[in-house]
Amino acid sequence: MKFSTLLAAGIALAVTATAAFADDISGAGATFPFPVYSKWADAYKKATGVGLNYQSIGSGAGIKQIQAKTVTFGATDIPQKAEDLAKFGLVQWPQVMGGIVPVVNLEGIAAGDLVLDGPTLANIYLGKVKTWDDAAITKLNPSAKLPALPIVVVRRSDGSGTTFNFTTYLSSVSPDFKAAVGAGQAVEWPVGVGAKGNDGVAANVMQTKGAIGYVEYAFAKQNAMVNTDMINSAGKRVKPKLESFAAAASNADWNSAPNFNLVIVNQPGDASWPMTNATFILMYSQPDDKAAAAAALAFFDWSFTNGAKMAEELDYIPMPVSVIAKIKSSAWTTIITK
């Protein structure tokens, strides 16, 4: 699916709810899971006749919308702390996992031709590594023909769970990045051009020679973008793919994470992709519209049961069966739908 097609699909999905489908499910938030939510929504509507009105507007905006009760569920890549959940009476659970990848626009460079490590990527986003033929990059890529071209840094301009996980990773591998920028959904970037959403970052990178950005892997894959490999915490070169995301996700200890509050970047293991993360659903434990809440839970239940293969086709990682069982027996039992 090309970028223009993906963007059009996003617009179409965001306006699905009409008078003819008054019972469609409403949600808003993270752009990271949009491709898989879109795919699930299409299949669910064919199976049940119920549509999904999902606004792909970023994790920060999604959190604000569920707090304001303008949607039935919020979606975020930023796991919420217990005190924040309690303050608003919200319940949280992970719905699916995936990977964040660096993407570049360099003539003559194909996907997987380049490799970066965490410190070098951090220094690019700190503005310390300014050109593609910088010694830090050429040392990692001695056989690549790198141009003496300025690096155009592209990053998110909106409150973003992708940014939260990306900056959490960079902070974990670079003390300088942690001190100067830190981790968060919206940070003070020292350099770069801002773009809204994964789709906005993808569009900017594709349109700008010498650009680098970070997006959810499905956006890179569907738009035939050039991603880099990464050196992981074990010092191994890994490619962004289902197997490397799954290797990292396998280390996630959800049983020891109260309220499923868990960040899984920079996991150990020779095969682990370093920027792997989960995306979460937020709902009220005592929703004003209980029928709408029940409809949303039915959709998520169907997605857990029927959506694993569809998720894997987009290189997302379905939640393990044991975690789904925990979600149903803990988070979902606290949501009053009758």
Partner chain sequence: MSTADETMQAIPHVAKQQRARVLLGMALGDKVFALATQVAAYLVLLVLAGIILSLIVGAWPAMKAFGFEFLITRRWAPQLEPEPVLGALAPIYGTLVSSFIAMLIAVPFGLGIAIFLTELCPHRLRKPVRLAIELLAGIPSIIYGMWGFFVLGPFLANYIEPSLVAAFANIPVLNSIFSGEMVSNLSLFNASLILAIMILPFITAIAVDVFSTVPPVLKEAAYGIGCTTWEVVNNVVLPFTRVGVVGGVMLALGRALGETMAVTFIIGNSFKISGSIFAPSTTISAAIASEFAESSGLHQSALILLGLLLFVLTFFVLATARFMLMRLEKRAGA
Second form
Amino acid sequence: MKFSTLLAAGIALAVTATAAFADDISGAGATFPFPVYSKWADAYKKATGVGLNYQSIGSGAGIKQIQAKTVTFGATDIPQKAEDLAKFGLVQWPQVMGGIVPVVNLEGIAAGDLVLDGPTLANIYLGKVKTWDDAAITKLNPSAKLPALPIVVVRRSDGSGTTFNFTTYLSSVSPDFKAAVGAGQAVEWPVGVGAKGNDGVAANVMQTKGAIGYVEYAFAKQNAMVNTDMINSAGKRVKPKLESFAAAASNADWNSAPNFNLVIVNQPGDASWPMTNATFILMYSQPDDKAAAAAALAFFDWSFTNGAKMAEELDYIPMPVSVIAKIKSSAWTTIITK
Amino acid sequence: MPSYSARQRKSTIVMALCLMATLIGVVWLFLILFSLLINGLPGLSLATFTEMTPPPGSHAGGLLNAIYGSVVMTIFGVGIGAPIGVLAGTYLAEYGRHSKVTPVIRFINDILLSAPSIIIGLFIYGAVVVPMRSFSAVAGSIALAVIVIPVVVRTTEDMLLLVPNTLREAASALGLPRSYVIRKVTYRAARAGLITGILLAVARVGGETAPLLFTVLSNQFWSANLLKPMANLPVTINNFINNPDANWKHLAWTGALLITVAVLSLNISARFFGASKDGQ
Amino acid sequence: MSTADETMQAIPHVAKQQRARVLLGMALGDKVFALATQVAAYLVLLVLAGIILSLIVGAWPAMKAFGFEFLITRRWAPQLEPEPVLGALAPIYGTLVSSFIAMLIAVPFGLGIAIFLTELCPHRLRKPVRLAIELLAGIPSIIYGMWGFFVLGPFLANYIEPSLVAAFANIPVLNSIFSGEMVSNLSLFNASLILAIMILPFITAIAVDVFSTVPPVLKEAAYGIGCTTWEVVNNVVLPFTRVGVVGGVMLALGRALGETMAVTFIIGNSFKISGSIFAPSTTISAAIASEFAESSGLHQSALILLGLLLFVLTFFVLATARFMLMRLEKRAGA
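Please supply the corresponding structure for the form predicted together with its partner chain (the preceding block corresponds to the form predicted alone).
Expanding to the full complex; the earlier chain stays at the top.
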């Protein structure tokens, strides 16, 4: 039979190909920071020749992958508690901050045409506000032409840090939402269609008339999606943009948060965007592969030093210098790379 | 009893409905192919075959690593599964023709033939991925092999049973041992059919996605290490199509066009291969 | 005879030894080959045993934790602390209903096409028409998924479903089945329609095959006494092939129940049981495909238990199908 020759050819092909490529840094997790990580990775590869294989599979899956040690670092938008970190011997730090925005697909509605407040957004995700011409929405948007279309709610089907921050925000502004759904990386949504990842939510909203979803701002901006404005906790209408994310982020008190365990949604301040959050990196303090851990830290160090501008271009907020210093002096010193 | 013309009318109506059903049934293939051509053809270029899958937000890139991974895993999957399938089919048609176990094996094989492929994925996750503690191309290949086996067993048995017994008797009368009769005479007589079966198996696994989802995962980059996650076309399409990035979406359509054209041409050539032999 | 003996004696001693060696080698090869085929054949049984065993082992923690309750619990809450609440009712519902609707659409179409092909179709068109239908079976599942997501789903949601909603708006019961509250391109109905297209070639192929087992003399006799085409089909062909047709339908049902990628794309992945077929839903296979990679602990075990349920379900459906088709084969052979 000819299978043996085929098999031999396949093996030969595989072996010759393996040798030609150097090892990349491997990481997996949150889809929220994927655009900025891949931009950094591209620039880093050009600068140093070292690549980063980042699988954006969701925060929940990222935590699982680092626990299973299939990757060098995990990425999550959900800050881990001290006891969970201790249990696995993990170290965590915030890498970059950004904003979550509601995105809609409505004919004749452009970005910034609509405004929503927290309770209305919560009621949409509770299935209480069912159509676009519902009084709750028209009251906030007297001048917008809203169709009598059913609202197609799009939310995550996977374990997600974006969902965690989004539901934390909705729970903080709506007691109903807190009671019926609550906050978590995966919740029992009363309505809606489930999509995988920030990208899946974005793709589904773009594909469905009358849809609403929530995604990291870079996903909305890169794909020219229609985002809404929000009424923040000060009662002011704010637009999602770098300045409003930064205004909210500036309130974050990282120094008094042990292990950087901090959720920064619904911050006070007239200019604060209500759904701002940080995204975190998880690594082992005693990694099996020390060289790989050192390579990963070198990449993060490089992106703290050289990546701020690139992050801002995608409307992520770089970590403040003081916080970076604290990350280097506290979290990173506990990782054994030699 | 109604009049003949009334009965004739009724028959005509039903037959017209059958004709309509056929027209509607035939139209899907062309609608799907049309969508694939419209969306996939513009993105098809040399770069599709020479460049790696790009990061999001770029305008270039190809599917080289995904195509490579799919080819490798299909070769390994069929390379493992087809010989086993041919041997098992040989047992059913030759040695075990009168064994009591044969109908049981045949029955189980027919069920495996239609078993949900996601179940095969779960099986290989538990049997290969968990013990190896890593997603890998090996696990994906084994999953594909498990799908290949029943397809090849079935066609091999059918084709061998079509070979006239007089051929076997004539060969045996020359004093050839049985395995030689099978390999030198029966296999040769049924060669076209055996190859048809293997082509069909390749077509079947070429587009399989579900069993790969949690056995090989996928890979953004080039990886030829069989013990690590490897890029592959179906899962890449699955990831790219669920993304708003326009460039990724175009690549996904192009990949879908490639897979479909490959799988359908395999199907058609398998048919002609089988038919040309039948006709003789 | 005597000449043969003379030749044998003429062969030198060394050649005889060589011949014996070759024959021994052949006999050994013969045994090895026979054994190899037997091992390979038993491997098929081993694969089945392996599938069942690995599913049971994986599902065991969930079986212990949830017991029979698993089948009747509507909630799917893997995130609950300290223990998740997980029930299979919603995916089972979605699996059964989507397959049922798909069968409802595909069976009449499949049989209609088979009748057309065997009774009406001009001989020259038979092969191309059959090919066009059967190639549908060759298109990979994921292609159906993306096509449903980008082409069929929006078309249904924008043009077909609103008119269905309007048509049934004033009829009780039906207006909640065809409710307009949730119409979107991701729904149970859209998934069912894709499934119907996907299983059409299976029903058609088997129906054509079993229709051609009807002895021509039976049909000719019926035509001879003045039966119309439909009467021949209805009174001769269908009764004669009933077992086979049901077998083919069951085979297609087995496919529909386990279909994964296409359904995952367009069913909407929602663990809510809704009376409306335009609402999003989920199936067993879609739940596994979209959650398995990131699940762990009891959640993962529950997903494997779902897989076990699906396997048992399809096993029985497919076994029934094969059993019926076997009966027909026996009769056709006799």
